[in-house]
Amino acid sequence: MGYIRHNGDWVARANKVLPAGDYGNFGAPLFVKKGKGSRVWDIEGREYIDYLIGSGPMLLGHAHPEVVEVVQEQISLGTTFFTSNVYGIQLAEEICKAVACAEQVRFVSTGGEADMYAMRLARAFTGRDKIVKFEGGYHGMSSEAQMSLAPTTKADFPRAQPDSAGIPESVHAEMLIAPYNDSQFAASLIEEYRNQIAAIIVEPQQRTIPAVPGFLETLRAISDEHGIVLIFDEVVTGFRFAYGGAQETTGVVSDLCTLGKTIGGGFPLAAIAGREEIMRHFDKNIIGAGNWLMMVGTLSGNPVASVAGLKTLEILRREGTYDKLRKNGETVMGMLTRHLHNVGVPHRVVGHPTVFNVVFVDSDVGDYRDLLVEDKLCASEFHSQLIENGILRLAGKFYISLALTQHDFDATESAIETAARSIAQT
């Protein structure tokens, strides 16, 4: 790929000190030096329109001046204390105002950490062990989350498949895997194991696959019927779909939710939020030693991240912000549909206007297995052509920011048109 033709010295240095030569995130050896607004620049000075936005956190764009101002002010006063700070409390108060399920909040540093604690919290609350997870759902790096994240073979449901080495066999038995968007299967599975299930964990939009009407409502009803904790993983959807996240847009309220990315304003901060009667398991004085869920994090509720998050949420509350964000996404979605249709390439544009993808299939996409039939060569060439033409994104997502301009859209459309023509000729 052309975009990795430089940086040879840095690639060699990275390979020497980093396993696989990277951080385990983006993969390709692209070294970004700076970002401003909708753009980033690599160490060779090459410029990209950024639809990666740090894998989601930079909803406002890079180095937003208002966020930079409050962060610099806090840094001059100290960067971390381990004690509580007033900014974290203010951020928790704002989350409780905005998010339907949130009566209390506990901060951590990453979304995956939040998901891990949410599942553990559900087990503490119910006294049960099993977790229902949906095939292809991403919930971080814990042993539970790494079950049936990206299986390459079609195992019979509800058998879980590990996606990582180092996971004990005992974890397999505690995870029940179901197909996303299949209300009937979920209801049948949960009825069978109802007295053993602590929680259902689900993304209100699984990666870029939207929940079909009635699916989340079914999960809510089943959870209520059997005393199961319903966890919405809103690390991506929270404060992105709307100020109240997917719980606002769907009208379905979970018992717990996890938040990340946006709430830290570009700094490491995430949260578990939910009903007080569940969250009290973090309070040893109330719940007692036997039911207490221990949680300690050196940087949890860090003041720099908290002030960045507070300012980010303040900006998001301004009139017209979400209308603009959705319009930005709809503009790019329209480009993808138009140019791929013009060259006759089968595809589906799936997702929400704030985070979506183009999938090279000739049928609708409703669950993980629908993605397995994608034309992988077509998808790879399209992605390579976009990056070669200055469009930075994850291979499986476009993240939309508020910083995008008409100049960005014009350049994006040109790149999409070029990529579409390229794959039509392959």
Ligand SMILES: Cc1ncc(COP(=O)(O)O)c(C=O)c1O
Given for the second form:
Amino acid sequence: MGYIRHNGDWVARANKVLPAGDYGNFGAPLFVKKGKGSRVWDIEGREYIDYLIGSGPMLLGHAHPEVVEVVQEQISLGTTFFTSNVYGIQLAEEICKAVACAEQVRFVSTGGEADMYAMRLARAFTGRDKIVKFEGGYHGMSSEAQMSLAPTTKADFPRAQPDSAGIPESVHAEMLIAPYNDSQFAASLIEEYRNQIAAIIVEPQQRTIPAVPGFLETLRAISDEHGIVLIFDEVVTGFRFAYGGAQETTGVVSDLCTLGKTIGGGFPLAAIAGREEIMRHFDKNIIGAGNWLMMVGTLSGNPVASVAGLKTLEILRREGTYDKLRKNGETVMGMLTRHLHNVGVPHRVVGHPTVFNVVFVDSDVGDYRDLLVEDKLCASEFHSQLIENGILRLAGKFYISLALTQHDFDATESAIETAARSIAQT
Ligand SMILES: Cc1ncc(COP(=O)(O)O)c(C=O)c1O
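Following the display of the form predicted alone, present the structure of the form predicted in complex with the ligand.
Below is the whole assembly, all chains and molecules, this chain first.
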């Protein structure tokens, strides 16, 4: 890509010691050195307005002074003990207050871990093995989650396709894949396999594709009918769509949900939360050894991440926070629509104002397969142009933070206008 033209020696050094020269995360050799508020700087001092925000967690912006203060205080007292700590208990209490399904909480370090445990919990609770997952849905890196995440060929539903090597055939057989937003398909699939399905796992907004009205409600109703555990993956939407996440904005309450990103305030912390009746499978004394899920993690709920998360949630509870967050996003969504419309490039701006994308298609986007017809050249050139012009983001997503200022919006608008003109000429 055009913007990879600096960072000299570090690229060669990275290529030697890191497979593919990176961590597997951000697919370009861009080495960020520091961040403050809405901005980050790379090792050569190049400045970016940040719509990547650490892939979501930095909702408040980088190095928020109040978060830095509590973290520094905790660091000076020790960083991890493996025992429970009072900050984790307070954080769990806050999650239970905020998130509709949450009666109990268990902490882990990553969203992917939380999703893995949620699926395992559902299996323990129901005594069944199959999991329904939606094509294109992302739930971390477990073998189950790597099924039909980003397939390049269109398999017949519900056949699962692995997106990673090393996944045993037995996992394929336990995954049922359905198209997102197709209530009818989901209903008939679940009817067919009803006595074998442990869980439906779903993002309340799949990447940036919103759930159509009625879809999550249908999943809720079918789950209730057949004793299936409904898992909302709220790793992105939790404390982002609203303080109570997508369960607050949609009014649909899952049995379990997974949380991550925002609740750790920029530190490794994620959680499984849900109904006590299901969560009790983590308690051997109640549930007995045969039904118990063992769960250990060296850094789970560590005090630094817990104080960062607690302070982040405290700041998010302040008056007007979510209005501002949504307004920030609507401003950028408006710019994308306006400038791409001005140059006559077919596109759709899809998603919630707090996390969305521009897709270069000329029809509406309702599921993963609708994305496959995107003009990929256009998307890639637009993305490169944005980065060239000082806008950092993940290809396929704009994450919005509270730290964005009018100055940032002016610079963002100018970058979007330049990028739009550039793709109109290609
Ligand atoms: C919806 C969703 N679930 C799970 C995960 C995995 O979280 P983590 O990267 O913390 O493992 C992500 C990460 O982006 C996500 O977007």
